[in-house]
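Taking the form predicted alone, here's one chain by itself in structure tokens.
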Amino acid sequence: MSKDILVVAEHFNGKIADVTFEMVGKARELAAGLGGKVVALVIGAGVEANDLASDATLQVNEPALTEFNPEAYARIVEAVVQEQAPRLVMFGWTSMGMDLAAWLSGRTGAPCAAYVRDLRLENGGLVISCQAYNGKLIAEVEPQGEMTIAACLAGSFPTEAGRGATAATSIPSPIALDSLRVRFVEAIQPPPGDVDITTQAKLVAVGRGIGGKENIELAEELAEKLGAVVAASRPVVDAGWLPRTRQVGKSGLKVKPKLYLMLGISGAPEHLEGMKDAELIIAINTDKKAPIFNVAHYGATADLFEVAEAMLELL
């Protein structure tokens, strides 16, 4: 078993996802202490994979793998792991990472830590901080064995340290692609909406705490007074209270407004990935332990309706 770290990259529409840069940056920090290298694995054709700060970038550049195929990707990762024998394998704790990390752990017997928000070395061993109960509890674990699998929450590390200029090396697929039992059929995009929230300077985002569809009107009134647009977390969209084009987060849209005012949003990691780069984040939530208060610049543990009505009166 080597002392290297393998980072399994994610991409969308040909671009490397931010969570990959985050993991590469953290991997460089850990590899310096382990005395190993950082190897990035990019699966899929048409991906710009030359701007990672890894020591080496391997790309399985096959057209059949352009879109995510859980069976193919998992088998390729397993084959590369068997060849590289890394000390640590890093995935994003995303829809893709959930599939692949669990597969690799089951196939290799290596321990898998999920919801990872930090990794560090102590006395030659690896200590991993994992988020539980929506961020209200942090568990620190010390995985045993020669290899560890870590599925990292997006937004846990800075992206800058993972950006660089390492030329990707194309490698052939280590598995046959003509006998797969899973195949990609179609990517279904949400219908175009009435407004593009990614271009807005101000957003009023509502979460499950808004209570019901009938209360969206209050948020819309507040947004109008602020010169903002209403956005939402996934539970609001799933409930049908707002269209999917208003959804912020991992499975929605990524926004970077000057103002992000949150009403009744707890701050799940998937939502934070979509808005963590906002210039000013203000959170209103009755739960003082809500993880959103860890990233908000200002916050109030208050009833969102009382705050919204008070703001309307002032405005």
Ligand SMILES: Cc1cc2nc3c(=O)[nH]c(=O)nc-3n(C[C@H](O)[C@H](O)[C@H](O)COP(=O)(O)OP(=O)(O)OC[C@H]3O[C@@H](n4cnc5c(N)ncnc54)[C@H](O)[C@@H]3O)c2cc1C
Second form
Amino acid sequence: MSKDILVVAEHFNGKIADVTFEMVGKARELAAGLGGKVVALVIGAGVEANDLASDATLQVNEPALTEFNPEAYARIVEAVVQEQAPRLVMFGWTSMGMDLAAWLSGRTGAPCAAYVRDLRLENGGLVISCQAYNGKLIAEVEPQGEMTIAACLAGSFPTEAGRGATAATSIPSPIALDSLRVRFVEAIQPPPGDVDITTQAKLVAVGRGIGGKENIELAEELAEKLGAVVAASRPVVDAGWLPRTRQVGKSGLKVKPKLYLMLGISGAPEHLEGMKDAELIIAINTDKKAPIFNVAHYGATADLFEVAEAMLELL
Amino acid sequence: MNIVVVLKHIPSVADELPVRGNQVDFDSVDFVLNEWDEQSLEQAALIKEALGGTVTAIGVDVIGELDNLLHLALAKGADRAVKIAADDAGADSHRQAKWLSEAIRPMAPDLVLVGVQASNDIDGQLGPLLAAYLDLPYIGVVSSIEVQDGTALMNKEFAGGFGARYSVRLPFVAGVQVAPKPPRYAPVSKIRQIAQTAKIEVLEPSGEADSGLVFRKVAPPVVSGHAEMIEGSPKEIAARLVALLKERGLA
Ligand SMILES: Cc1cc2nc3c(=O)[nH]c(=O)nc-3n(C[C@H](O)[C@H](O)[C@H](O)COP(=O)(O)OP(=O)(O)OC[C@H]3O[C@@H](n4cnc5c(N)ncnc54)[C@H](O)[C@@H]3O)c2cc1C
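Based on the form predicted alone presented above, generate the structure block for the form predicted together with the named molecule.
First the chain shown before, then all remaining chains and molecules of the complex.
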């Protein structure tokens, strides 16, 4: 086993994604403590991969893999891991990393920590903090064995320490690509039209607590009075109460408004990914233990309908 | 089509989550169906409606109350219900996935559907672990699956509304984020009726796996800043909020 850390890079539209810089920065800190190197693995040709602060960047130069292919990526990572025997393999807890991390754990028997918020070294061993139970609890775990897999929540570490100028080295694909069962067909673009919530100064965001489509009107009224636009958590969109264009979070949009007024949103890590940098966050929630109160600037344990109605009367 | 849908019975995050020792105090929390499993159940039902076949619902019975979820699955279109009688409230994903893989392999499914994640997946999700143990491809964060001639055409979501369409040769394991339609409603009367006649197959856990994680501590997050809480009646809260927004030129 080496003391090295393998960071499985994520990219989109030919550019390295922020979560990769975040992980490389964290990996550098850990590698310094372990006395190992940081190796970034970029799968796909045509990705601009010379801007990482890794000790080495390996790029699998296959044009066919520039688009994510869960089967091919998984097997390539497995092959590279077998060859390099790293101490730690880092993935993003993202749409891509969620397909790979636990699979690699099942294949190799190495422990996997998911929902990772932080990693540190104690007496040479890794201690990992996982943001479990929708953000209500943090589990601190010590992985056993020689290799550990960590799937890190986006936004957990600063990106700066991961930015550098390491030139990527091309490597051929370690696996045959002609017998894959999974084939990329085409990219799907976001639905056009509607307001762009990422450019709004004020958002009134509704969550599952809004209860039904018929109650969206109340949020619309409040938003109108405030000169804001209505945004939503994912379940509201999945239920068809608001269009996909209004979704904030991991699989939705990232927003940074001056005001983010939240009605009935619990504050799951996937929602926080999209809004935690808003300038003023106000949360109304009936659950005084809702994780959103750890992030909001102002909060009230109250019924959203009563508060919204009362605000409407005052505005 | 022989579809297997995996159910995970997990502690509810709607309430407080008391901790005992290094774990959630499983005795004093409610267990619920993982919310994404409702989506995979719906996706399974939609494929069955389109192509025919059978849907088998299966889960690890961690607290001895899985029957309720299996009855719900039967009411929503599953044909067969199987539970792995484990009685192990703290069974991690690795252990559950191993038991499930041993139970599912002989079923020779065309498709295994699992919720994309569960809030207690500290050691990773069931889906990719099952795929690894069954030696099948895995694709997660899926928002639609259509099957034709031994191949599935499916959509996977990335961020910001972007996604990709894949074609995947059967069999494989999919982690469902959302079904193309909201989950159907099963009336309580129907579930009750099914509960009276349903036959649930019971399997003993077989196979061994372990997350390899030692839990040091489980606790609510220590936060650098908690929201400044505004107390009072809804009217008082509203007045304070409106004043605050006006102060800042936001209203
Ligand atoms: C891969 C992946 C990607 C995801 N991407 C996103 C994403 O982009 N965006 C996103 O939001 N989620 C996303 N999720 C889902 C996420 O995990 C949570 O399920 C979701 O954020 C929860 O939304 P919510 O807070 O509205 O609902 P819940 O968690 O159900 O919270 C509802 C809240 O409303 C409160 N409430 C109920 N009634 C009232 C009332 N009358 N007054 C006041 N409060 C009330 C409750 O106390 C509760 O806290 C994703 C999940 C996965 C697996």
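Rigid core: the largest C-alpha set superposing within 1.5 Å between the two forms. As the structure is a prediction and not an experimental result, all values here were calculated from the model. Residue numbers count along the first chain shown, from 1.
Superposing the rigid core and comparing between these two forms gives a CA shift of 2.9 Å at A310.
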